[in-house]
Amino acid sequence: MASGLKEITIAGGGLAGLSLGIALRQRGVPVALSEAGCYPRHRVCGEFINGVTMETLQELGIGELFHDARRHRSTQWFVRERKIYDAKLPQAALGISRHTLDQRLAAEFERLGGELRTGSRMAREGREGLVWAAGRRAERGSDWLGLKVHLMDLAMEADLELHIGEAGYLGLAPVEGVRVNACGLFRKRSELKGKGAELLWQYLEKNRLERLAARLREAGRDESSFTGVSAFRFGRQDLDEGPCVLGDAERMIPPFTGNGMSMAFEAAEAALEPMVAYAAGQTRWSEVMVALRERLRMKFRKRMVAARLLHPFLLSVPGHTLLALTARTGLLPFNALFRLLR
């Protein structure tokens, strides 16, 4: 190992926090990694890795942890439980659950001689050396609630579903063993009170998803992985100067117009030379920030766009029909969509 190395201390043990650690512990930098939470853990996630390269995985040193991840390479499309596309991805997708790959990550952090914490907050601060990659702010006022749930040997149209109701949508996607994860994203209703899936059956139902709704119940579930979140909204989340931040910590996309786990993976991509570089005493922090923030930007911007105007359209009825026009007619830009989100 290298010496006379700062040290990185890291606030958050998701998919950036977690890889940033694992590629600064191969360059010699030490690293001191904190989590509220604990490992194994069920996160409310798509669990469909979709556009990042195997070469930013390797460069982060993580490739292999995804030997036996699911290869995903067909689509369909469904508004209001009609079908409307049926494509093949232009990128073989990655299908593994939050579960098995956050705790792969973290034991090859501490293979590798990170200091991993578990059960320990730490405040948000903008002290020198700390990257905040401890998730979303709260927002409260929040119209969005996200829940999601593992399935048992659900028989599948194609390695992704995608089923787009009145105010909100679902996506299933096989994952490890004979699970598919099913993660949907919906408008808030307050007089819906059911627990665990019931309560996502019941939003799909209000959503005029209900033979999706029937359909999913007939399989069996693991109820343990039924997770739900709230208070979040999309778009930047570092509104102040204060720490260096990373992930969902730094900005959060809408799941239907881009996807998050590869944007995690590649904030962590963008931060590692300037972060290697404060370790070697090579530049300051300020400095380090500085460069991030930049990287960051250019990296996602024409994503966070495309995604600004298209998540709203495609929750919409008038979206919904030129949806369904356009992939009946073939002139759905499918491919190019790909392009412009990943």
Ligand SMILES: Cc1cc2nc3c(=O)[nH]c(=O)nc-3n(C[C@H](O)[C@H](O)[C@H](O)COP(=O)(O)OP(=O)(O)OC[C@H]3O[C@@H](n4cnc5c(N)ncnc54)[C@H](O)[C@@H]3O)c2cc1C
Given for the second form:
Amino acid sequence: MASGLKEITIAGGGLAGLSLGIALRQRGVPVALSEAGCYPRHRVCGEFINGVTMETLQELGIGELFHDARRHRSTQWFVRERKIYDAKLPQAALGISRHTLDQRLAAEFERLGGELRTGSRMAREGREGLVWAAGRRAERGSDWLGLKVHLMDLAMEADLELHIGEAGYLGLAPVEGVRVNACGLFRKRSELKGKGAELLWQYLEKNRLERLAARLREAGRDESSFTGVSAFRFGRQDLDEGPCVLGDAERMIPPFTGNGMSMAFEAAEAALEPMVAYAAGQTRWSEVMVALRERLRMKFRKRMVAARLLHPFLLSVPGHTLLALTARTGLLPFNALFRLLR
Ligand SMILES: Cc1cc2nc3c(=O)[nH]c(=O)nc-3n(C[C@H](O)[C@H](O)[C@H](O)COP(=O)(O)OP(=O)(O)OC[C@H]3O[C@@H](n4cnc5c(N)ncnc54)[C@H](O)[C@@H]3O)c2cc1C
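Structure of the form predicted together with this ligand, please, following the form predicted on its own?
Expanding to the full complex; the earlier chain stays at the top.
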């Protein structure tokens, strides 16, 4: 404790944990971060960062890490292969792969003197000075499956293409160089047995997105970027009142209707002031937890309610019909939805 400040331990080196770690190090707080995996690695994620402000990124001291991120401005939506919507985003979204972003954040954290232990899985506990940013809780009975792969040189119709199928959807968004991230969320189907990207194409076909599957099959791909994830549930995750939780570990918004990456950064920003006050001995840990819970509740409450209502609806047949109808007649409240969910 050479700085005279108390140490903060962080479990989980994803976006919430690393960005909080960086911001704390910039304020001289000693930080030890344990990450179960290692860097760089591919993650199931749309890699489309929407809603976060430059002020938040600067406050966390990570704005520069996005200097070469893609700036996405246009979007097209398709329902069962019919284009229903073509719009400009009210605010540019950032495109960068998790492979690059997580590694940059980890390197920045270490550059600032943070102690990073990779390959180190911590046990969940509620002790003073420990922030639990280890992502969503595993839920065995979940019927959702997320799949992602990077494609090469895919001709795009817009910066972000969103393809909605019968019981799932796929987003296409360019990241670095010629790479386009293809990431989807589907209701699980046990009869599909494909391996790697083939499994993703099978899910598209079963969701009545056959033409899209054929288009993506033809593109070059980086098979090593293929990743899949299941066993998650949306909404509040921290039901046991134990550790101080942040990011997906605290609440997970359905990705179609929310911006989990932006929320991870915003959560880290919300945690910063109480954590610095604790490190300086100005407040007790129990007070930090109460203050943080309240800040996160106020920040995310509306978004979570809207997403919980919209997510099942937009992935249902009546939802598709309404979406197509409102889009065709110019009544889709795209900008209002965008504001509500960001
Ligand atoms: C299919 C899908 C698509 C998505 N698309 C988007 C999108 O386009 N845009 C968007 O904004 N959001 C998207 N998200 C959400 C986004 O990925 C998450 O909200 C975001 O990654 C949350 O960051 P986090 O730091 O809380 O958790 P994570 O990024 O999950 O990081 C948690 C870290 O903790 C580590 N860990 C786990 N257990 C332990 C342990 N016991 N000890 C130590 N370390 C541990 C993990 O290895 C991991 O590195 C998507 C999610 C899914 C499932």
